[in-house]
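Here we start with a single chain on its own, the form predicted on its own, put down as C-alpha cells.
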Amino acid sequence: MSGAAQALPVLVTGAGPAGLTAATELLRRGVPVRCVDRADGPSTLSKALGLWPRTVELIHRVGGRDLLAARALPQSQMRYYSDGKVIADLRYRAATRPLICPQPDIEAVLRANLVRVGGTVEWSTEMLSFEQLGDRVRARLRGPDGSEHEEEFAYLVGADGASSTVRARLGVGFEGSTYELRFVVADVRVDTAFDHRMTHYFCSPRGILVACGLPDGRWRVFTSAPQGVSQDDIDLAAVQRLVDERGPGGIRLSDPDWISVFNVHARHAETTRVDRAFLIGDAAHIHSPAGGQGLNTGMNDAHNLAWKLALVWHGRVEEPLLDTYVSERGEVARAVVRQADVQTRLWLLRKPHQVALRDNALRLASGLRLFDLAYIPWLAGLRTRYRTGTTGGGRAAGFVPGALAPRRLRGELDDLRHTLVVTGAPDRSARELTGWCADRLGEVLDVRTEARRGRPALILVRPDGHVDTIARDARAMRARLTGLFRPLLGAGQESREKKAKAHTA
C-alpha cells in the first residue's frame, strides 16, 4: 500500500454494538476512523440482552467499568421447567456469570467508551455504495443535509446489520433458513415470585416461553407466536394469553414497555472479507436468540478484525493476517449458528417421547452439573480456541495454543500489543531473543517474565489475549515472530502516522 494510502482513515458503517466496538478499536490503536449511520440517533429497542464475560473483559478494557455496573443486573443462573415442573438448573460461577444490561445501555456505555478515545458517530449519514481501487475505497456518502459526496478510505468495515448495504453491493450471499414459527418479545412488568436474577425456561407442547428479570424491575417474555400471527394481532392481553398458556400460571403482566413480532433466521455470509471491506455482527451472521450471542459475537468480531487490521494498517504486518479474521471468527460465527438452531430446535419438541428424552438428558446433566464444564463456558465466550500460530511447544504452564490466556494474566497484559511471555528460569538463548526483542519490536511487542514451576517455555500471546504460539527454545519463537512482524520503519512510520492525524485533525 502506498503510503498516501495508508494515511487514509477507516470507514465503519453502523454504530451498533459491533460497529462502536470496531471504531474504538481502531481509534485506540492509532488509526483514524469515520463511524456513520443513516438513522437520525441512537435506537431505543431493547433488543440483544445479554452480556457474557469475555465481552465484558472488552468493555471494561476500554473504561466502561463503573457505567455498565450502574446499569446491568448480574445472573445468577438458567433454569429449565418442563410443563411446570424445574428439571434443570444451570449455574453460573463468578467467571462466567453474564450481566442483563438492555442495548440501548449497551450501546450507551460503548459510545461513552468510543468518546472516551477521541471518536463520535455521525448519525444521519448513510453510505449509499463504494468501490474498490486496489489500494483504498471509494465510498458516495450522503450527509445529514442530503448533500451527497465522496471520500476515500483505506478500508470499510461493514456492521450494519442483518439487512447490510455492504454485504449486498459486495455480493456476498447470506446462506441459511428462516425459522417457520414467529415469535413474541414483550418488555412488561410482572406479578411473580419468580426469582428476578434467573432466566427462566418454560418448555411445553404448546410452545416455549422464557422470561427473564431486567435491570428497570420489568421482564423480558419471549415466547413462540402462533401461527399466522402478525405484529397487528398481538397487544399485551394476547401476550398474556399466551404466558398463561405456556408458563406455570400466576404470571400476570402489565405496563408493557415493548411487544413485537419477529421472525428468527440462521445465516451466516459466504465470506466476511472481499479485499478491503469486511462484514461484522449481524451484517456477517444471524440466529435465534437462543445462548444469548448475537451481541457477543458481534463484538468479538469487531475486536477481532480491529487489532489486526491496526497493525496491517500501521505497516507492522503483512495483508494475510486479515484472511485469518475470515476464518477465526467464521469458525465461531458457524458455531454460534449451529448452537442457537439445536437450542431452538429443543425448546418446540412436541412429541412426547422427544419431549420424555429431552426432559431426562437435562435433568442428568444438570444433576452433574455437566453445563458447568463445557456448555456455559462456551457460552461465556472463555473457551473459544482459533487454529494459531505454531503448535509445536505443546501445552504450556497453563497456556493452551489457540485459547486465551489464563484469566489472571490476561488482566494484566497489554492489550494493545502481542506479549512475550516467558516462564520458568530463562537461559542465554531466551535472555539474547528479549533483549532482541526490546531492540526491535518493543512498539508492537511486550516483554514479561512468568516465576511458574515447570519446562521453561516462551508464550507469544496476542492482543485479544489468545495464545499464537507456544515454543520451548528462542529459535523457534525468533521465527515466528519474524514471521509475523515487518521490521520498524523508524522515520518513514513516524511520518505517516503524522500524516494520519493531519488527516484526523
Ligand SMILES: Cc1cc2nc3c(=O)[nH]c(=O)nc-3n(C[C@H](O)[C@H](O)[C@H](O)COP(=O)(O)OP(=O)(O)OC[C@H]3O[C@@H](n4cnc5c(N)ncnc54)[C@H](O)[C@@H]3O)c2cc1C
Second form
Amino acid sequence: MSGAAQALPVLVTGAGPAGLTAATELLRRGVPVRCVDRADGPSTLSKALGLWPRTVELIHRVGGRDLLAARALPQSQMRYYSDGKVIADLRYRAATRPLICPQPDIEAVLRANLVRVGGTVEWSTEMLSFEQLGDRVRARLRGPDGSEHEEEFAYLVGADGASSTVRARLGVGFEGSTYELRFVVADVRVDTAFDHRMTHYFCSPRGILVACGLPDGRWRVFTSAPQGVSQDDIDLAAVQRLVDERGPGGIRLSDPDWISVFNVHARHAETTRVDRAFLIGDAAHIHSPAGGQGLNTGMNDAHNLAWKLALVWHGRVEEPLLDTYVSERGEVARAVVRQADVQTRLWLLRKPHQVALRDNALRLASGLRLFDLAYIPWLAGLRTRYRTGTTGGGRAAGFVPGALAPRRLRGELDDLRHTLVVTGAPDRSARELTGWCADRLGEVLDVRTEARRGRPALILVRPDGHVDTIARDARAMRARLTGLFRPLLGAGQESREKKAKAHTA
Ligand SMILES: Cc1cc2nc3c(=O)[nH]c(=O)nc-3n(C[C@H](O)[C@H](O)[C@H](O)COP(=O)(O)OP(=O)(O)OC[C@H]3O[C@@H](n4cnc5c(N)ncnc54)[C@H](O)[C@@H]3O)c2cc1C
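If the one shown is the form predicted on its own, what is the structure of the form predicted together with the ligand?
Full assembly next; the chain just shown is listed first.
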C-alpha cells in the first residue's frame, strides 16, 4: 500500500455485533477506524440470544468477561420433543456450553470493549455511496445534521446488515431463497414447569415451537406462523393460540416485551471482497435462527478479517492474505447456512413417515451421544478448520493443520501476534530458526517452546489461534515465514543495507 493510503483509517459501516467486533479488533492492532451507523442509537430489539464458546473467547480477550457474566445465563442443554414426547437430549460440556444473552446486552458489552480500546460509534451517520480509487476508497457520508461530505479511507468494511448498502453498491448478488412460512418471536413471562436453563424444541405436524429461558427469568418463544400472517395479526393472544397448538399444553404466556413476525431466508453473498471493500456478518450471509449461529458467525468473520487487514494495513504482509478471508469465512458461511436450512426443514416436516424417520434418527443419534461429540462442538465454533493451504505436514503434538490450537495453550498466546511453537527438544537448525525469528520478526512473532512428548515439530499459530503451518524441519518453516512476512523482511533488509552503506560512507 502507498504510504499516504496506509495512514488513512478503515471505514466500518454498521455498529451491530459484526461492525463493533471489526472496529475493536482493528483498533487493538493499531489501525485507525471510523465506525458509523445510520441509526440514532443502539438497537433495543432482543433478536439473537446465543453466544457460543468461541465467540465468548473473542469477547473475553478484549476484556468483557465480568460485564458478560453479569448479563448472561449459561445453558445446560437442548431438548427435542415430537408430539409431546422427548426424543433427543443434546448436552453441553463445560467447553461447549453457550451463554444466553439478549442481543442488546451483547452489543452493550461489545461497545464497552470498543470504548476500552479507544473507539466510539458515530451514530446517525449513514454511508450513502463509495467509489474505489485503486489505493483507497472514497465514501459519501451523511452526518447527524443531515449534511453530506466525502472522505477517504484505506479500506471499507461492510457490516451493514442483511440489506447492506455496501453489497448493493458493489453489485454483489445475495444468492439463496426465502422460506414460504413466516415465523413469530416473542419475549414473554411463561408460567411453566419446564427447565429454564434448557432450550426446548417442540416439533409437531402443526408447526415448530422453540422455548428458551432468558437471563431475567422470562422466556423467548419462537414459532412458525401460518402463511400470510403479518405483524398486525399478531398480539399476545395470537401467540398464545400458536403455542397451545404446537406445544405440550399448559404453557401460559403474559407480559410480552417484544413480539415480532419475520421472514426467514437462506442466502449468502456471491463474494465478500471486491478490491478494498469487504462484507461481514449479515451483509454476507443470512439464515434461519436454527442453531443460533447468525451473530456468532458475523463476529467471527469480523475477527478473521481484522487481524489480516491490520497486518496488511501496517505493510507487514502482502494483500493476497486478504483473499483468505473470502475463502475461509465463505466456506464457514456456506456450512452454517446449510445446517440452518436442514434443521429448519426437519422442524417443519408434516408427513407421518418423514416425521417417524426424523424422530427415529434423532433418538438414535441422541442415544449414541453423536450430537454431543460432533454437532455441539461444531455449533460452539470449536471445530472450524480452515484450509490454510500452507500446512507442511500432518498433525503434531495435539495441533491439527487449519484447526484451533489446543484450548489451554490458545488462552496463553498473544492474540495480536503470530506464535511459533517449538515442541520437543529443538535441534540446531530449530535453535537457529528461533534466533532468526527473534532477530527479524520480533515485531510480529512470538516464539514459545513446549515440552511435549513425540517427534519435535515447529508450529505456526495465527493470531486467531488457528494453526497456519506444521513443519518438521526448520527450512520449511523458515520458507513459510519468509513468504508470509516478505514485506517486513524486505523492509528490514533495505534498512540494513542503507545503514551498511551509510556506515561505509
Ligand atoms: C428474531 C431473530 C432471532 C435471532 N436469533 C439469533 C440467535 O439466536 N443467534 C444468533 O447468532 N443470531 C440470531 N439472529 C441473527 C442476528 O440478530 C444477526 O445475525 C446479527 O444482528 C447480525 O449482526 P450484523 O452486525 O451483521 O448486522 P446488524 O445487527 O443488522 O447491524 C447492521 C447495522 O448497520 C447499520 N447500517 C445499515 N446500513 C447502513 C448504512 N448505509 N450506513 C450506516 N449504517 C448502516 C444498521 O443501522 C445496523 O445497526 C436472530 C435474528 C432475529 C431477527
